[in-house]
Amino acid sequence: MRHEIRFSGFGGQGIILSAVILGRAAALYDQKYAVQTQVYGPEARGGASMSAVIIDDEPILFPKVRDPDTYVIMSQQGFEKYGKSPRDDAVMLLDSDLVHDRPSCTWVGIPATLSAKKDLGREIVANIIMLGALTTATTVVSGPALEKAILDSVPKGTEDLNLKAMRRGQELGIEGGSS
C-alpha cells in the first residue's frame, strides 16, 4: 500500500528529521520502500518548512509527493502553505495549539508542542511527539519500526526523553479529537 506523507512547519520544529526518521522506520524496519524529500526557506529557522515521505511496497519510480494522503501539521503558517487543499479522504494531523484553521478532510488535533513543554520539560521534542501520534492514528508505520528509527537518529544521551515523547505521542493519538 503506498502512502504520501507531508510534513510542514517552521524551521526549527524539526520537520525534516521527522520524514527523515519515517522513512527509516519504514525502509530498515518495516520493510517497505521509502524517500524522502524537503522545502525550507533561505530564513531556516523560523521560515517555511515542508518535507515529504513516500512509503510503498513497491519500488518508487518518482521521488516527489503529488498527492497527499496524510500530513503532519505544526504550524499555522504550514498548513497555509502546505495544507490548505488536501483531498477528501487524507487524514491530517495538527499540532493543535499552533494551528487554528481546520481541514475539510478527517483530522486529529494532538496539543505537541503544549505537551512536549509541559509534560516532557522540554519543546524540541514535539516533532517526536507528531511521530508517535502518527503510528496510532494511521497504519503508515508500526510503532516499534518508529522506536527503533528514534533510536538510530536522535543524539545519543536523548534516546529516553525521546521515547517518552514518542510514547506521549501515541498515547494522544489514540486520545486525539477528530472531525
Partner chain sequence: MQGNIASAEGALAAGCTFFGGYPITPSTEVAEHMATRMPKIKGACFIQMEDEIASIAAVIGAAWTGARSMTATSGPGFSLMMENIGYAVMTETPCVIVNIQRGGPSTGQPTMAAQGDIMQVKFGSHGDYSIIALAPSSVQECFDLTAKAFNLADRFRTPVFLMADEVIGHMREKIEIPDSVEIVRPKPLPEGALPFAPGPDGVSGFAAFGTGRHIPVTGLTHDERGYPDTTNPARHESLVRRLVSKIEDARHDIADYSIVNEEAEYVFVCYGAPVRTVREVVERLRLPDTGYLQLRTVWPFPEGLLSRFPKVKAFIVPEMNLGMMAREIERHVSVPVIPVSKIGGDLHTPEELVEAVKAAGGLL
Given for the second form:
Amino acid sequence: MRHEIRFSGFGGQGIILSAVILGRAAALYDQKYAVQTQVYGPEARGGASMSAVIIDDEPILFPKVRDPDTYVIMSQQGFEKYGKSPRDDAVMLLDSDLVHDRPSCTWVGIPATLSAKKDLGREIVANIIMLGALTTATTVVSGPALEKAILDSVPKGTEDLNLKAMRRGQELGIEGGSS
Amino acid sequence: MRDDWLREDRLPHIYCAGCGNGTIMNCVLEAVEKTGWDQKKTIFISGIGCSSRAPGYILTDSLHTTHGRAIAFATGVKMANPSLHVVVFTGDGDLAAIGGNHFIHACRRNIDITVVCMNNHIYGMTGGQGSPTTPIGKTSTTTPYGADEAPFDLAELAMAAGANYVARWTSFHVKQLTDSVLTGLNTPGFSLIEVRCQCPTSYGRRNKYREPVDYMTYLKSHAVLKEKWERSAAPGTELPVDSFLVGEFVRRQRPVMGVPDEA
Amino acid sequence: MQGNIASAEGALAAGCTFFGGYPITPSTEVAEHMATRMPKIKGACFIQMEDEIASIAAVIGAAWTGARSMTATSGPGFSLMMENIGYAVMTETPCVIVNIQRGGPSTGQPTMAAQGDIMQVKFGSHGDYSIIALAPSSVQECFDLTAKAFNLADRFRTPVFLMADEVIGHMREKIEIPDSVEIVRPKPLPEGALPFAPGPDGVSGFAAFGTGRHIPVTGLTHDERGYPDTTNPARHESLVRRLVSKIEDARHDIADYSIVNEEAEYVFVCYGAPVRTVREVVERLRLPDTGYLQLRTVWPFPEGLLSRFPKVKAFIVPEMNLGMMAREIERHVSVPVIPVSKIGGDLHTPEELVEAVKAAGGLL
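Mind giving me the form predicted in complex with its partner chain, seeing as the form predicted on its own was just shown?
After this comes the whole thing, all chains and molecules, with the earlier chain placed first.
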C-alpha cells in the first residue's frame, strides 16, 4: 500500500521534523520503504513550509509527493498553498484553530496547538500531537513505530513531554470532529 | 649560502641584480638551520609573485600555489599534519591585496606558521604596478601620478588580527632579521616577519632609487627602531615623513592552532 | 538518512581525515556533520575556512600531507573554487569536492535543485584539462559514490567531484552502511623516481610531504622533477596532454552506470535526480519500447555506452538545466537527441517524460 503524506505549516512549527520522524518510523520500524523531501525558503521562522513523505511496500523511484492521500496542515497559509485541492478520497488532519477553511475531502480537526499550550504547557510539541493523531485517524504509520522514531529524534530530556504529546494526539485523532 | 638547503640545479634564479629577495631568503634559511628542524619535515609554501618563487630554490617539499592563497594552503598542510614545520614566503601584493582575507583569518586563528613578507611596495613580477603598501605619492605603472590611496601597515594589521609574533625589519638589517625569523619560527602560533626591501627594477627605477644601494641607504636611514622611538619620543609624536618603525612589535602567547597534541 | 549526511559518512568510511569548508545552502549539512564527527576521530581535522577559495586551498594542502581530503559546496562557492581546482589538476593533487547543485546563475535559487554546474565541473577552470565527476541519484549512492570518489582521486591523482543536487542532498531514505568500504590508495612514488614522472597509465606515484622526497609542487608548467619550465611549448603540450589522457583514456574503465532494456527504441540518458523519474517511467509504469542509461560517472563521458542500444530511435535526455549533457551526447550519435530541460527547481514528473517519449514517437 502506497501512501503520500504532505505536511504544511509555518516555519518553526517543526514541519520538516514531522516528516523526518514519520519517514523514520515507516522505514526503520514499520519495515516499509520511505522517502522524505521538502520545500523550504530562506525563512527559518514564519513563511509557508512544506515537507512530504512517501511510504510504500516497494522501493520508491520518483521521490516527490504530487497527489497526497494524507495531509497534515498546521496553518491557514499552508492550507492555501499546499492543501486547497486534495483528491476526493484524501484525509486531511488540520490544526483546527490555526486553519480556518475546511477541505472538500474527509478531514479531522485536531486542536494541536491549543492542546500543546493548554494540556502540555509547550506549544512546540504541537507537531508531535499531529503525528500522534496520524496513528489513530489514518493507517499510514503504527503507534509503536512512531513512538520509537520520536524517541530517536527529539532532544534528550524532552522524551516524556514528546511521548505525552504523541498520546494526546492519539486521543484527539479518535475524538476529532470529522466531516 | 647554505648549500644543503638549496636546489643548485635550479640556479640561476630569476631575481634581478640588486633584488632584496635573495638576502631575505638567506636570512630565513640561516634561521631555519638554527632551529635544527629536520629538512624532511620543513615545508615552504608561497603564492604568486617574485617573493613566491623562493620555495622553488629550496630543497624541501614545497607548494608554489595560486595568487594570494599561500596561507590558506599552508593552513591545510599544518592542520592535517601539525608535526610539519611550515614557512610561507609572500609579497605585499600577494599577502595584503588578493590574499588579505586569508592573512587576517590566519592571524585570528593563530595557526602555527611563520610568514615572511618581502614588502617591496610594488608588483615586481608583472612589471611595477601599485600595491596596497605603495606609499602615498610614489609612482608605479598604475599610479603614474603618484599613489593616492593610504597604504596598509602589515605589522599593525597582523597584530590587530591576533598574531602571536610580529616583527618588521629591512633587507639592510640582516642580523636582526635573522634573529626575528628565528624567534618567529620558535614561537607557537602565527608569526609575521615583514621585510621592507628594494626592488630596483620596478620600484626604484620609478621612484629615484635606481641603484640598489640608493634604496638600501633609504631603508637604513629611515628605519626607526621601535624600542628607541617609544623610549625617546614624546607620546603622540608623529614619525618623521617617510620613516617607519622596525623591531619586534609583539610577542605573546595567545591560544594557537596547528601544534602537535601533547601526547 | 539525508543525502548530505550520507555523503559525509561515505567520506568518513573511506578514511577522509581532512575537511575544509564554508557554509552554503544546500550543502551545509555535509560540513555540519563533519564538524560533529571529525573531532571524535583520531588524527582527523575539520576546519571552517574564511571562504570557498580558502577551503579548497586547505584541502589541497592537506592532501599533500597524505590525508584524504574533502570539501563540500554549492554553485556560488563552486565558482569561487575554480582557480584552485585548476591548481589541483595541474599539480595532480587527489581530493574530493562535493557540489550539491542549486539553481543559478549567481545566487539564483539557494534552496532549489538544479544540474546547471555539470559543464562547469569539466570546463570551469581555465585551460585544457579533464576531471572525474560522479552523480548520485539516491541517498545510498551519495554514500557509495563519495567513498568511491576518494579511490578514483588517489588512483588518478586528480580532483574528483560528487555532483549531487538539492533533491538528492536533502532527501531522506533508508540506506545500508557496509562494515567497510574498498580503499585504494595512490601507488607510491618509487625510490629514485622523479615526482612527476608518469607510469604506464600516465599517473605518477605519490609521496606525501614530510617523507623526505623534497617535492617542489607548482601550478606552473613543470618538468618531471616539478621544476617550472614555462616557455617550452613541447613541455607544456606533453604535460597537459598527459593530464587529459590519463583520465580520458580510462573513461570506459572508470564508467559506473546502469543499463535497463538494451532493446529499447527510446532510450533515456540520465544522471542525478532525474534518474528517479526515468526509473518510474521505465520500470514502474513500463512505458513500451523505453529503456535507460544511468550515468553514475558523468565525466569522463563514456560515449561507448551509447552504442549498447542497437534499436534506438532517439535518446531522450532529461536534465535540470537547459540541455547541457544532451549536447555532449549529440556529439557521439547519429540518431536524434531530445533534451527534456527543466529548470526552476522541480524534478521532472513521470507524465512529462511519458509526454516526451510520445512526442519523440510523433517526430520520427
